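To begin, one chain is listed below as structure tokens, in the form predicted alone.
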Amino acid sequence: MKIAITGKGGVGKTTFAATLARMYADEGRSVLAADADPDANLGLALGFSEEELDEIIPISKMRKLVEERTGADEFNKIFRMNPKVDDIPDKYAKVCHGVKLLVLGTVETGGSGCVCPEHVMLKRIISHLMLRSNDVVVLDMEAGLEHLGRGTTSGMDEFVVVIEPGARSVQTYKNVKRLANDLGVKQVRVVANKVRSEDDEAYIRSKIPAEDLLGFIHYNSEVIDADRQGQSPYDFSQKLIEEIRSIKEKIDQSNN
């Protein structure tokens, strides 16, 4: 199963992505969690220590690797569009609680249309991850979908947008659904996080089509406590696990 999770910063998508990955790993599945968010926090949410994460260099920042695989350097501006990447997940992923973490990073560019060796590498890696038939792949992404292209999304089973009960967050869902549709992804669904009341639930239901709504994750101080202590929320909150498990069951049912 291949699941891409997106949403604006601060909505809780990384908490959701990490908890989902830990659940699949606890089932004995082979799980690869890829962090493609510029504010890379997936490792902490999975349970890595800050010291362990300090030793991980995002693929996009591995200049020598990018040059080696694409043939591009400061003197050669022509580069390969199909660099070899099939060995990268197993070579550079780090394991925690049964989940393999691959930190992809992002590319700072002036526009989404920019094509550079780093972009080519990231897109090729993501495309390769979609082909890893024996893995559950959980992709933690930024909201803009800059890493994606038609070839990248061809193997994706589920696009999940994590939102909060607010107009700006709902607009993010609409934008992602439009962009995903342009890429040929038909199934884009929503998880509503930080829900505080029945009014919040009613607001979400009024804005999100029922067939797109996977479920609710309610405001949870235990998640905040886990973050303050640099721990995985999966190890702190049974309530969080129960709510995400019900969401996971819907994902599993639709992809079986």
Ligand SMILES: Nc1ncnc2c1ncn2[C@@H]1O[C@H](COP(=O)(O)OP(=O)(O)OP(=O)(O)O)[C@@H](O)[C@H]1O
Second form
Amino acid sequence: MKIAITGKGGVGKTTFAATLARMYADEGRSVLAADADPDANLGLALGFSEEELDEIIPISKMRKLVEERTGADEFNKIFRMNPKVDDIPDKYAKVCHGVKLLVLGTVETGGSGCVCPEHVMLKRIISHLMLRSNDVVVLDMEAGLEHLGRGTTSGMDEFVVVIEPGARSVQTYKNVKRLANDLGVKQVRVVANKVRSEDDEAYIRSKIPAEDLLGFIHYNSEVIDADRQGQSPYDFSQKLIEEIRSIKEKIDQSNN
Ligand SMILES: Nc1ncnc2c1ncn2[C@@H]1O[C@H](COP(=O)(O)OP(=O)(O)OP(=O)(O)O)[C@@H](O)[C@H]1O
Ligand SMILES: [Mg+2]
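Okay, that is the form predicted alone; can I get the form predicted in complex with the named molecule now?
All chains and molecules follow, beginning with the one already shown.
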């Protein structure tokens, strides 16, 4: 199962990704959570301590590794477009609560046509995870798909757009859906987070086709408390777990 999570800033992507990853791990599945957000914080939401996280260097910052695999260095601007990466997830992931965390990091793209060695490596790692890994893979991404290409998205089973009950969020879903069609992604569905009222639910239902709606997560002060205390929401909120469990069941049903 390969699940990628996207959405606008601050909507709850990381909260959802971490909780889902912990759930699969508790089922005894082998889970790899990949943080592809430049402002990486999936580890905290999974329950890693700050000390553990301080020790993690994002793959994009591992200069020697990138040089060794791509053949690029400050003198050599010609490099391999197909670096070997299959050993990287297991070698560089750190485990906590049964979830392997791989922090990919990001690179300055400087325009959409960027082909720098770090970027090539990261895309190659993501496509390896999506197409060849035996793990359940949960990918926490920054908003937008522009940095992805067919190679990175074609193995994804489920593309989840986390939204809030608002017009701008709905617009993001539409943009992602359009881009995903171009990228050949099989399935794009929505999780509506921070829902406060029946009006919010009705609004979402009026904007998102029923077949694309995975479910609702309500606004939940326990989630905020967990974040403030540097804890995983999974260890903090039974209500969140229950809501995400029914979303997970839908994901499992259509991908089995
Ligand atoms: N259901 C919820 N109820 C209340 N607060 C929530 C809920 N879900 C997430 N939050 C809070 O919203 C904030 C953003 O959540 P999170 O970091 O998961 O979003 P994100 O989409 O990953 O953000 P970013 O774009 O910065 O990566 C956090 O403070 C989190 O605790
Ligand atoms: Mg995030």
